[in-house]
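As structure tokens, one chain now follows by itself in the form predicted on its own.
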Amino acid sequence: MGKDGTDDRLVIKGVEFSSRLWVGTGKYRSNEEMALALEASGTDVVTVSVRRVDLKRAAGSLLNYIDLKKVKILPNTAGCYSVEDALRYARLGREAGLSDMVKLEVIGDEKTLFPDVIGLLKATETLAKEGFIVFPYTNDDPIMARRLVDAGAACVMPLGAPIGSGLGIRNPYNIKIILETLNIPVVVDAGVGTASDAAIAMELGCDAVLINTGIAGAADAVAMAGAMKHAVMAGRLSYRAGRIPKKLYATASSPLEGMLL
């Protein structure tokens, strides 16, 4: 309960999420680096790469170093250039067990790494029909985010920058449509690189932030991590403290009427 009285948890899907900071786990020195992070992270959601991870938690596995009884895990369909690899990751990580929710990734460009929004949203719509609890990873566009909403996704994701770059939140002021216009979460996915970044995507009023370049990444992943779990709860706070109208001239913090002359 949020200190105004009022209900601040983020549930999605009647999946509740006590962290608005998700963390991924790739790019990580070490498997032993990435498992300090997360815990540094205070995160509760992860993401994997179905592609790129052994289901089967052989030995070596970066599955064997999440602890299951602390986060959720969000598979994620990274590294997909078609609908029909992107529907197949997603089933193959359910079946494996993972997850109903999928982070739903099309991408593309393989310089860019833009999202392949025709083919996003036609496996938005197949997996949503198919009981998938659908993240789609999308661009900025107002538009897009309307329509995958329409096709049964669960929350948006649109990118900040383009993954990896570090860039920051580049158009702010599409996130903020989207925020206007949708009635489901947005998450902030792709282009954090600093703290300020997530607190700004936070103060927006976006619904959580999900980063791993930027974590994983910095010379030291393991402050990084806890760098950027304080700029989330701090942007959060914001947020709902609502900010100062922002004015061309300058107000008096101390107000003339009752001065002694």
Contents of the next structure:
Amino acid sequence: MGKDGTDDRLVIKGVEFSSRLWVGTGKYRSNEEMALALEASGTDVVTVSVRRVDLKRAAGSLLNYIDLKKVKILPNTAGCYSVEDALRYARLGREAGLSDMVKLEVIGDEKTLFPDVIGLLKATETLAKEGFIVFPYTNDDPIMARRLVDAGAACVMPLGAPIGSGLGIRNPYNIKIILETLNIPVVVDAGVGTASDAAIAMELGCDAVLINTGIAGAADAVAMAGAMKHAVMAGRLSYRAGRIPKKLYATASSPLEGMLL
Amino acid sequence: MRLKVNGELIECSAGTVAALLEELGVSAPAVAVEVNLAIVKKKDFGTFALKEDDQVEIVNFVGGG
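Right, the form predicted on its own is done, so what does the form predicted together with its partner chain look like?
Up next: the whole complex, starting with the chain shown before.
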């Protein structure tokens, strides 16, 4: 692995990711802005949602704005509140996209959008058996993360904070425990509001970060996409470099030897 | 023939999924189709026969996180 991080690749179930910043495609002001943000982010994987085709107007397909030669499509099951719905959307997403990857969401509550982890576990198990590469969006609960691994998850995606909240990594200690407990990739999903949040996730040792609102909702989405790219790279490099331990008192950086008496 | 497509009743002459997509002007690069809650594989679009009162869902990808 190069010290500059350029060949520090992430591989999940044989799928290689050159970028550790994963980007959502929702909430941009226009498809054009989204395309520019994706380019600025340097990402090679984007999440998308499965929805009815609008038969009344010929809306331009989202995929016309994504360079499918460079970028992988990761369908999600956002908006699903039951196992049955999540399975249905995952299967439709696979059929539409011809990829086995799914970002699995089983939502438990409209206000918090926190995952229904019991439903999530059931859906993960079923989809893994059907050959899906399952990326479940889950709580920052280390025990649940382990159960998802047992159920066949390819990685786990603990939330940093509620979806779209921009509150950052609210429980870095739990994320750290998840990282120490599991031997599969951990991708922080949701809550990242600004570049330092992304850097913190990566400094903890997370394998990647998925951001949507933090980029799309910024006053200048394209500029924020660039900021997130650098933050993720800096955080990853910092993690691999090995930070100094925190201490309460000072340790001089300059030598005492040679000082004038 | 009467079909329910994406929640709306329509009258159409299409006999297969492929013909229905053409009649509706759906040319998205990545669509998936369900008929009566069962997915129809892309390779079967041309042969899968639709019948009166079938419930059809046609989906594609939109922006999401």
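The term rigid core refers to the maximal set of C-alpha atoms that superpose within 1.5 Å between the two forms. Numbering follows the first chain given and starts at 1. No experiment lies behind these values; they were computed from the predicted model shown.
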| query | finding |
| --- | --- |
| Core-aligned CA displacement of Arg51 at least 2 Å between these two forms | yes |
